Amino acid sequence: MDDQEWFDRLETAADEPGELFEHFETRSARGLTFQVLSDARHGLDRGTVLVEETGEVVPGYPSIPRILVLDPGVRSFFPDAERIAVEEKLNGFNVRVARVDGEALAFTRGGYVCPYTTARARDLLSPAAFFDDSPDLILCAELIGPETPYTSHDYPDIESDAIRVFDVRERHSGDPLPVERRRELCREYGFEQPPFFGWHDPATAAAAVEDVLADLDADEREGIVMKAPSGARMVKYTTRAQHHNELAFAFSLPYEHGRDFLFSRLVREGFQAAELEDDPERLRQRARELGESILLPMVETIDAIADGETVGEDHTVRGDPERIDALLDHLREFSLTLEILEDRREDGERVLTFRKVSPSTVDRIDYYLDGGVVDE
């Protein structure tokens, strides 16, 4: 299929094919050739995938906007909705599972086919019957738990990893199914979903979700997503614990994350504190905790590097040896430096703990510890 034929099929704001396809990258996996949009362009979402051999399209997942102030943010974002659904926003790795050339594949947000996540999606979802009945739908899911190759967050009921379907979309248009239909469909096929906190009137939702957010914050969970009944309009709001945890992570690897990443989390925290903290002492305590989340991880990293250690993101995965080897090969394709921390067998499975070494942080801190100067 040539660019003009693809262009005629896609709902894009570009005026002609060349304007759009200059932003696509060619990749290959599992004997197939993919054209992938690595960034949102001309009305198409990041991660949109075109399968050259089959003519199939896997739409990207849209970026979800964020409100910084619950009231009037919720009312302003849903001016015409009679009610909105509130679900938990899970702390994991976003993937789209679609049937391509007859088999279920898991695509990352950037449009890559991850062999490990594909295998886990097949294990945990068993999606064959769903795709037999609905080949033109895709499952949008979060891979969560302490043992995943991309994120690591503890949930009390998950020992290794799990997958939760938070959206189902039409692959040709990218449009979501209505919330109630999606939840019903997932129940029908046995797909687990994020916790649901009910339907709320947008005029009173801000007050109604405060207790939900307080409980999520106490459990160090990420936050909530609010959706119109159609599923087409949605907005997210995150907890204080999430802001502090993200800052702690970023400052533990201070030369891997841009200033925009850090500044945006500080701004979120500032607006949330201004809205929700009306007790001066609680605000001061929050400020102390914020400072600790910034300073303590950075000092720990500096001390570790001074002692000759490497630093980076640590992950644990488990499965058959071939699956683990495929994952490592996939990660090395991104020129990552991987350090194997532990490699063992447990209950017939290979359990691997590895570190994605953060060379910028190691090199810069080494340089300063050796007496290097900062040119500001």
Contents of the next structure:
There are 2 protein chains.
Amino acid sequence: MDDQEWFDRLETAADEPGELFEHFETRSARGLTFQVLSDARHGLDRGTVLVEETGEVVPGYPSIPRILVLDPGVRSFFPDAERIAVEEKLNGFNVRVARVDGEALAFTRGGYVCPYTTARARDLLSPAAFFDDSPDLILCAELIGPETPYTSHDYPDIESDAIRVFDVRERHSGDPLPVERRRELCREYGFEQPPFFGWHDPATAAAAVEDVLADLDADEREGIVMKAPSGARMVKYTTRAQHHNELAFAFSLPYEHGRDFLFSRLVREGFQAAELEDDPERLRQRARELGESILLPMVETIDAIADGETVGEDHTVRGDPERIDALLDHLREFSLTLEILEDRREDGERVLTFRKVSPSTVDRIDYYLDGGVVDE
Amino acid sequence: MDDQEWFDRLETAADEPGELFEHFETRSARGLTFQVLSDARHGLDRGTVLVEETGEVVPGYPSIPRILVLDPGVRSFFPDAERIAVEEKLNGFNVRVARVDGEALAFTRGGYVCPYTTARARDLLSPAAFFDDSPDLILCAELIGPETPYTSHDYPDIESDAIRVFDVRERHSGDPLPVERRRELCREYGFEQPPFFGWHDPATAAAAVEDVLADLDADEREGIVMKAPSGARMVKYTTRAQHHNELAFAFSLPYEHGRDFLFSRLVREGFQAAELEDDPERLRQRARELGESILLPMVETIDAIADGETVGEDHTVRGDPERIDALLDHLREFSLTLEILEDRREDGERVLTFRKVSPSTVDRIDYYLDGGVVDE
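Next, give the form predicted in complex with a further copy of the same chain, keeping in mind that what was shown is the form predicted alone.
Every chain and every other molecule in the complex is listed next, the one we just looked at coming first.
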């Protein structure tokens, strides 16, 4: 397809093809040519993929806005909805599963085909029947569990990994199916979904949601997504546990994250504590735990580097040996430095634990530990 | 003077006048024309001031590099010095006092003449005799105490404000006098100086300095500056109390500071805790206090804004009414929004407490409290 043909099919705010297509980059994978939008532009979401040979589109997944206060945040965000659906926001890796050139592929947020996630999505979802029936839909899913190449949040009853479909979208428009239709469809095809916390009146949802969040927080789970019935309007809100865990992770690799990453999580804590912690002693206790999430992981990392160790993100993956090799090849394309920490066989599968080394953190901390100066 | 004449007199790394002078801006004050360098460039420090009418130079004060670990930081920073001077770093407002067109003026770090600080410097230093004897020297001093228009750190025995001369420099080269010469000269003219913690062998200074810092920390004081005998090479190191106080201040006005301001102070805590807190319980206690420094001031500010209050930096100044008016006029030149909190007479002086309102913090927090979303 030429640019004009693509342009006519896409729901973009750009005035002419050149304005849009200058932002796409060309990548090859699996014998196909993908045009990928690496940032949200002109009304199209980041990770939008156009398949040259087949004319197929995989829409990007939109970023979900966030509120920092529940009341009046929920009400203000849904001024017109009669009711809103509250679902759990899972802490994993967001992928879009679409049939491309006849086979199901899993695309990362940035529009890459991850071979490992693709294989796991096929194993866990068996989506062939779904795509036979609905070739124009894509599945938006979260790969969760302790054994994924990208995240490692623990969930009870998930020993390795699992997948949860949280959205189903039309491939050309990118529009979601209505919440009820999507939940029905997932049940019909046997796709597991995130826990559902019911429908609520937006005017009174904040109080109901507060209870849901208290339970999620106690279980160290991430938070919730609230959606209008159409599925199109959605907003998220996260738990204290999630903020603290993310800060602990970020400060364990302090030079790997943008300053904004750290700041935004600290500010979330501020607004949530101001809204929810009425008791001064609870507030103080929360402040102390926040401090522990920041300082203890940072000191642990500095100590490790002082002892000559490397630091980074550790992940475990499992599968047949070729699949693991394909994953490592895929990760190395991003110029990551990988260290193999453990490589063993278990029940005929290869179980690999590897570290994505964090070079900025190692280098900066080494420099300061050697007496390097900060020029201010 | 024309640019070429200035250029020939300045010790700059620029190749030709235009390269340097494009970075200067012209300001008028007290009937004089000042060419001011607002950022460090071509070997000249930020705040360098050239006085058009008189041909006088006021060199900028260099930024002092910082080490994050004492051992081997101190040793590495002074590989050749036989001994280093350790002096207290005071928490106040850095000004350069120079005689310009016959009268002593106090220049801020950015090269502005502050009328209030100028008047206080004249009152507190009586520098006329010094400048009569040494017209080619400038005094680098810290205005400290609870009553200054810029800082408000408390020191025992300072009820209002005081000034401490921590450096004396040659006005054309910007070079400092040697530490011993400077301390002698200050004694001779009756200028008070920062506390002096002796001369130390750089190879063993880290341990000695650790004890000094423990005392300073217990008294909530800022830290130390270490200098080679010539005064030219210097490096700073700050206390836990200073990091926590600065974080508490910054998180009380979270949208007023760059993300780097917050991050740098958190990282200082990480390195210092890794080096100095050997006991896990002390480390945990420190982490908890860090968390309290972050969350409690932020929640207090959010609560205040929710209650319709403004927030900002509060300062108290004291003096004759014209002096206070001149200060307010000076501050308003920077487009600051000032709120008068208290305005009274005491012993014939005007005592004014005012707030520099922090508009970004008020606006952002208001927006989120009204249910505004964060687009991620």
